Amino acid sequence: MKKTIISLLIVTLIATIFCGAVGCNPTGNTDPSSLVIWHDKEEAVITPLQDYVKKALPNITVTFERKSSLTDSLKLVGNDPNSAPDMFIFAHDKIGVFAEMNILTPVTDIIGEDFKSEYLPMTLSAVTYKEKLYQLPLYFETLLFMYNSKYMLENEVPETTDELLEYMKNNTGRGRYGFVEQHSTAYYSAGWIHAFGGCIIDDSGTPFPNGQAVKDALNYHTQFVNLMPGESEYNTVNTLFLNGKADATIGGPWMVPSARDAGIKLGIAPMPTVTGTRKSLAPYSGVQGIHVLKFAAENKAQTVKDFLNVLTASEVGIRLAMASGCAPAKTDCYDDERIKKDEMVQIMRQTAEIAVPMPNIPEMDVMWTVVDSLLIDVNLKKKNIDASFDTALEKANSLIDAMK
């Protein structure tokens, strides 16, 4: 972990001297009363969020610029005032590696505590790292089951993996699936894994901390696996369901427009149970909001903290909501009647319940590519479940044990 963190370090720095040597496209962001944020995301999120600060802050001039590779520019400005932003929005699986960067400031050092009774318990654990909480949250998302109602009738929508394996037995072949999803990936398999019990990894940096859990999970979930096309990348999985060769799968609300578009009268359901655990396929899910750093916290406090007190309006969330499907933070959001009415926001605060936020741990970023490994080898190669199993942990630990 040291290495790493001295790594970031020492690019930050170097970055921060050749920026101040020859230029970076400065912001030159030292004027108190403006706000200069980063993010990652479609009109839909922004434009909302633009008008309502806006009208609520008149006085303070708030721009905000998308950044393709946000994480990557963050890791090489840091806090230099001349290139860096004030705040950026952005999921909150990064905030381990920002706050040993020692970037950020927590939220709860300038608005206090009191807001977070108003907020979805899943949303604030996700944002806390070693005890402090790192983003304002404004929405999450999670991983949603999906079918084409025109081919999975009502009364045929599964509420047990045993009921979904039945319909996928009698409804797959001859180019149509009865179910389809993204089984090689760690993001869309972990909903399996804790279904068993299991981890990727645990808030202390151990990767597999229930092995047994994840081998079980993988051995029954490949009889689903069999019923699917081989290959399971996005692109083959989304145009399987949207052109109609599947009736059902496992995917993200911005899956939502395209199906709409493509005309599929479009089901959304809860999370199937695992008959044998008796708990429900529990997806990861990612918390979107506002992360601060240090530099603005400590040189336009005031600002920082006017604008921080505004998106803690339940109105964000209701208008992020209605324009892009976003469910909102808070819970008092889900009493509005214009959001009682939409069915995939209804149903990922439900999902809320049972989801689990994405590790935030900076370990976490080996992670994907040792449980993509494991689940190609297991899925694809059809190799022997322990053996692929003993060789990611293999892996993992090496990985691990080299940033400490």
Given for the second form:
Amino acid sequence: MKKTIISLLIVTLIATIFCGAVGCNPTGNTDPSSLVIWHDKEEAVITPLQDYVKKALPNITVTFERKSSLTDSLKLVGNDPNSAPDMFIFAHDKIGVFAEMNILTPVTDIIGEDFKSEYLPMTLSAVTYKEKLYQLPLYFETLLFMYNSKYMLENEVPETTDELLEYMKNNTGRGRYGFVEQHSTAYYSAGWIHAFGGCIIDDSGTPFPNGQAVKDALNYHTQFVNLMPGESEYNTVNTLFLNGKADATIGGPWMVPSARDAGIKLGIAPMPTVTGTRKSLAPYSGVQGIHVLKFAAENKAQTVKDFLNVLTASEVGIRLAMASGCAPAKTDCYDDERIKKDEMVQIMRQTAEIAVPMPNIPEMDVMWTVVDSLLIDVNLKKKNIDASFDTALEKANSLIDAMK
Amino acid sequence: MKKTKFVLAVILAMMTMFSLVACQLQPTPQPHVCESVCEICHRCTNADCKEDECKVKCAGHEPMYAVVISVPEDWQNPNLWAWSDPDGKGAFASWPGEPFTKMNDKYYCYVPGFVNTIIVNANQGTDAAIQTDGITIEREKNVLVTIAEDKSATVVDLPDTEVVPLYVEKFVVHANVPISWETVQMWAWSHPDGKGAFSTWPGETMVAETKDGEPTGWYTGKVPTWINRLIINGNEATDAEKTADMVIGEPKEMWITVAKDLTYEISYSDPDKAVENITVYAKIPASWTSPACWAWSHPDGTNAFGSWPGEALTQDGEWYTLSVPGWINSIIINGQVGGETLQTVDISVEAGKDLWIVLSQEVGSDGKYTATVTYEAPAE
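To complete the pair, please output the form predicted in complex with its partner chain; the form predicted on its own was given just before.
Once more the chain from above appears, this time first in line as the rest of the complex follows.
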């Protein structure tokens, strides 16, 4: 008897600890009239969504829950219906990881294929993994060439990278910079690598499939790095541009409202073309949208379907663009009179033609740190490019092998 | 009928002529010329004068005393560093102090009456930089200091034969200019009388500021407090290298940023000075443990701390406190209850101000706590 009681106590204790660790939801997650959606977005993005959904689906309670470590939490509880959300809003680059974990349902299984013709091809290609569409795209982000037109005059905006370099040489010094960017961060350097015909990883998971292009990009880019501050993390670059100490930068749309608030006379221009390759700097794009977890797709099929269908309305993209400067994933949003006037959103639409969606395969997870290390070796530690590249490639291969 | 018309025309012509003559006779208002001008600040000293031109009155001045120096020939661009010993009160803001003004074969500078110790230095920014030891002078006296080759100094009362120009109150102007400007000058005058601060265009050359031997991008000069118009110009002072006429409101230390398109901004505080930290005071529900603060700048998303949940708050009585960068404008207070992380909604706050945040006792329908923010300690 004593043994039984002790065993029961142990089982209870383990269950309690487990529930505590994963944030057990005692009410369960099977009520078809309610949906829980995790996200990591700011209120400027979520509020318009929330307002639209409330009106369109008055009989469904949709709770948007902000999670700071969303992907880590999903890795822990994604296949636990008691703890996982029904859906989540996130960038497309983790699709491969979650699809391999078998916690996602392709959205086309729920709402069919018809909606696809109305979306920008780049957004659809970004959210496709192993030929299945795992996200309903809402909007995308990509980097933009921004300048302070009080300092970089209209006739000085560079069309080529050689012109940019010349501008930097003539306008850097005395506490000012002609151009700044996060030069030693993989996300930012990708644009340069793509313009040389290289890439960080291909669809089959091969790192640096065109090594020479990566080395050429690094070598050419060094001249620019030498004219920028050594410290290149987000806060430094942001502060220099917003304080009017840097004439131009490559940054995300999230910088635009701050720049306008800071009194910067902001200009946005197409990405310069690399003189040697005649290809534009082609930054990564991140497509943000709704992912559906398997349990919800199976147990709340109609509610999830209704919800996704509501979010395919063009008005959703228009409202998001107006509230937070997002670039909608739906093509016809750009024809709306309200959006036509937004220079930044329209330039992002143009950039969508050249932007490269971040790879969504699981192997990309390890490449961010590999490329960051390579950039630090070359740009900051001034190590030999060939040797640094060989080290990075070796590390990438070993990490990818370890994943298998 | 013809006659009547003629008479009417004559009358009309006469009336027109009369009006014209009458207008000519109206006296044109003449600008008031102040007869009680302060020699130091050029403002009116007559408290009874109500004329517009005399609206800004002289507030009086601390007496200033001349330090005249004679230095060896190779001492170029000498400066004066001055203070009161032993209390250490300084006359000038930062080393190397106030530049001397050339006066025939000597130089002069003015100091307040409290100064009793000086250092003369020269050739700053070069390998030949040189300075004397502290030289004692008598307070409230005009003095002549002769520096020898070996840097020793002889101090005597200023002889009557040395006529020093009158003291003129000045303020510092800092200018940050387009990078293509290799020299920077300022031209200043008083409007509407047109009296100029400097004798010839393009005016006084400004001196490049340095920090740790590197140029900061700022140039410095001084202008009399009586000027109310200023032009910053560079190189040859062509139209493409000068600002428009700037109207100077308050004659006090200012920082002028001139952009490449020649637009300018005037600030009365150093725009490059780092933003000071602010203190966050938070009152949290009693059940919370390990309270922390997550803070960022919206909408650019610059985070104050490296990773969630941010920096731990420290208990100070019934408040939890933390010093955070002054530029943040969004904040979340979070904590633990029974292993679960609880948090407030995103709280928007004004940047640069200390914050008192009182959390609600009950959690909202979205699972988050609301909060009341004040910028002064709330009354108990």
